[in-house]
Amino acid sequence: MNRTGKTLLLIGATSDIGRATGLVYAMAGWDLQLAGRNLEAVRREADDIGTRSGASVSVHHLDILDTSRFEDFCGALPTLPDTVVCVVGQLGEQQRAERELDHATQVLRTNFEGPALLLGLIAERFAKRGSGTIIGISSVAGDRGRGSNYVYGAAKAGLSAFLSGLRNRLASAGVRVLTVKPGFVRTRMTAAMKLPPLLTAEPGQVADAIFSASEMKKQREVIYVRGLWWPIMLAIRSIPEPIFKRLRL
């Protein structure tokens, strides 16, 4: 049951963060539009969320790499949502990206090109209406290029810059643009990694941060889910380049 009269479009609905985010909004009384590449998996998520929350949930096919279909995707939505959250991402493998152009291309397009172009289209519709909230999931990896993951980091840096520019342009149009940087998150994507507990969030914590940011009008527009990341990344950005190169991060 829609207790708020609001609708969320969730892009990347079958990811761990996407699943948690959809449930948080549904439990708060929002209707959902779930989008993803694997329509069968999206339907399973829709059934689960709908059963738990009683929310109205529609499903929509979207391949974030098929940019030629974005206009049709937006036009086919049953209603223009109040908020869009894009949690699409692919960590990829840095060493493989150094060797294989196709893999590097996929990482760059999945994390930057596709999300930026789609959110840009939706932003134009929000601006024409005069309201809406756009939330993009970026990464602390984009705050400064590091040798260990600079292809992924470059893509996320591009998304952060795009969201910043969009936020600046639409500031007077009634459209909010938020950038969320989760840091390490315990998901399927990071299952093989040894993660530092103090800097690692659970998907539910990221979902709560996204929802809180969208509901609190005065909150920061760039949100680090774990507060420790803000001073850490400030320090990392401040390291002189000759020293930074010797750190082998």
Given for the second form:
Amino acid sequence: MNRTGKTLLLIGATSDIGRATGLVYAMAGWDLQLAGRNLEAVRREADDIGTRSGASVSVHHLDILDTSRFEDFCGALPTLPDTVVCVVGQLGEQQRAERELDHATQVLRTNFEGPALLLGLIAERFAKRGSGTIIGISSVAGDRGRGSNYVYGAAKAGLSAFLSGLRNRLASAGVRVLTVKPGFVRTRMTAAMKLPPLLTAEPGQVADAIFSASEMKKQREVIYVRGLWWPIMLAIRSIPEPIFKRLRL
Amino acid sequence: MSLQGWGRYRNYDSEVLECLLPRSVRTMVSSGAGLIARGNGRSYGDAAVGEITTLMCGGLSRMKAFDPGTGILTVEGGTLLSDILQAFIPRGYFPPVVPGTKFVTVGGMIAADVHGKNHHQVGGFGDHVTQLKLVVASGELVTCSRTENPELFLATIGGMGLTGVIVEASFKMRPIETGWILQKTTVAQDLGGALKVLQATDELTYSVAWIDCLATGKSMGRSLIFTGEHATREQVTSRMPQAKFFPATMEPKLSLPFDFPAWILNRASVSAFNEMYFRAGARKAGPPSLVHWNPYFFPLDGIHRWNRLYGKRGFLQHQCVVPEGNALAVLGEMLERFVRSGKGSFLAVLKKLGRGGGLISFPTSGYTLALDLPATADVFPLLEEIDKIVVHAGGRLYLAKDARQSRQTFEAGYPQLSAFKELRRVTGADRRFRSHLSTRLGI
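Structure of the form predicted in complex with its partner chain (previous: the form predicted alone):
Now the full complex is given, and it begins with the chain already shown.
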């Protein structure tokens, strides 16, 4: 298999979307840096991806809530990657987040603060080099706050806004910034939910959409993995607030 | 939850536990009883349904390491063969043995000691396993090989999951120059002819016969024998200069979206199919031609969920092996019964097997005949009659296909059964690991 000499940094490598994304890049000839909180689990994925693809894969410890370690983390990477994908996320429980400040804090920090600060830090290094692609996994839940999951949604809205700003600022510096909104994905995170088939993607489809938007069709920068989500969210965003607030969504 | 085998002829009740990490298997085993590991659910009968609990091992799907020097690949037990093919064919390696479908796990291939079209040359999959990691009845993780815990190793190969849960395995891949198979089709006009061709093609890597088990009289047992070799680069270049050495995997395009009505498969329709298939094959007979590895090894994988072909009632697969000595007479007698009953199927396969591997592995020197039959009431007594012929000839049935054989048939066919049972008793596996199959057959 042809190796490209390019490197992907994957943050949140043990999630289903992370694993699938790592495999797609490795099979396309990229080398990988996998980061995650549980080093044993990260190593399991690294061995798997390395064995399947022949890619060289390094493992790195990273806790997305431990922002004070981010500088050291970036400094310790063997090389500055060509592309970074952050798939870290936590759905949390909305009702618990309404009652427990700790839980709400964790959902906000895991989905917004951690990913935004880390990608921001890497963006500085990419800007200095004059190249790089930054890919954040946000969510359709961030397109408009809804009563059933607005804590998670607010964090994702924050991430979407952060990525949008970053894209705007770095467009002329040779750095691309992509926002990916997977919609429903069949993963461990959603294993207990009943999901509508037309709006639900497999982890492999999310991975293909990420790779394709980043490496092949380079015109789009905000990606809905299942296209049907775009008109749906457009409609949801266009409902006037006096009506919207009475809906149970 | 209700589980089925691939033949779908019966529902079995079993509680289901998902294994996501190799280490979680240890806790599940030590806190459970009456359990069995299930891979991708491709055994036909009740082998992969726990008497009380079924451990779903599809999540143990990570590859661990590959050494290009020795060709040894190490993977978790739930790794799919299709994943291995996808990752390694483009790099010039092929599994030592593949069964008739690629949608099986490595753990399942070892537990059934699956055989391929090359069994007469290289033995079963188990013969190429260099090491296993097994969670045994105590919940301990035990490493075993031909030199380390060899009794446990040989009982686990072909042991239908009844010694423990295979969480990791190492086996030797073989180098290939291309992803093409140089296939040759030979026509045999009757059973004797088919056995002669299989005998004569002993030197070739792959050989298998499709047998028309509805043909009567002089044509009884008429067959197409497909032999094959991994094609070299030179053979590919000289025949198809434009072809890629490693063609992309073609995925199933056809799918059976629903159960076929039962009347579609009847004597007339199957007979017509067989006639057509035989003639088409006979036209292709002659000089060898190049075939993509996927349709060559896994023709049925091209039809997603083909097990719905037999409708809601499901189907039974009968696969036996009989010793070489009087194979012609024995297989002839069996074919005659099938022909007379009109129950013959269009998926009948005849193949020569070599020596066996594990303690209760199915393969043993002789000829194996496999065919599908709808699970209708009149098929059961017919198969009882066939089993008598098998037992009388000193043969046995394949446990991975079985859903219905009697204890007597089973016990007669597996002479090392008592040693296997003793090992189960000593290790405590007899209480911990029990499938519907092991209970039915008293293993």
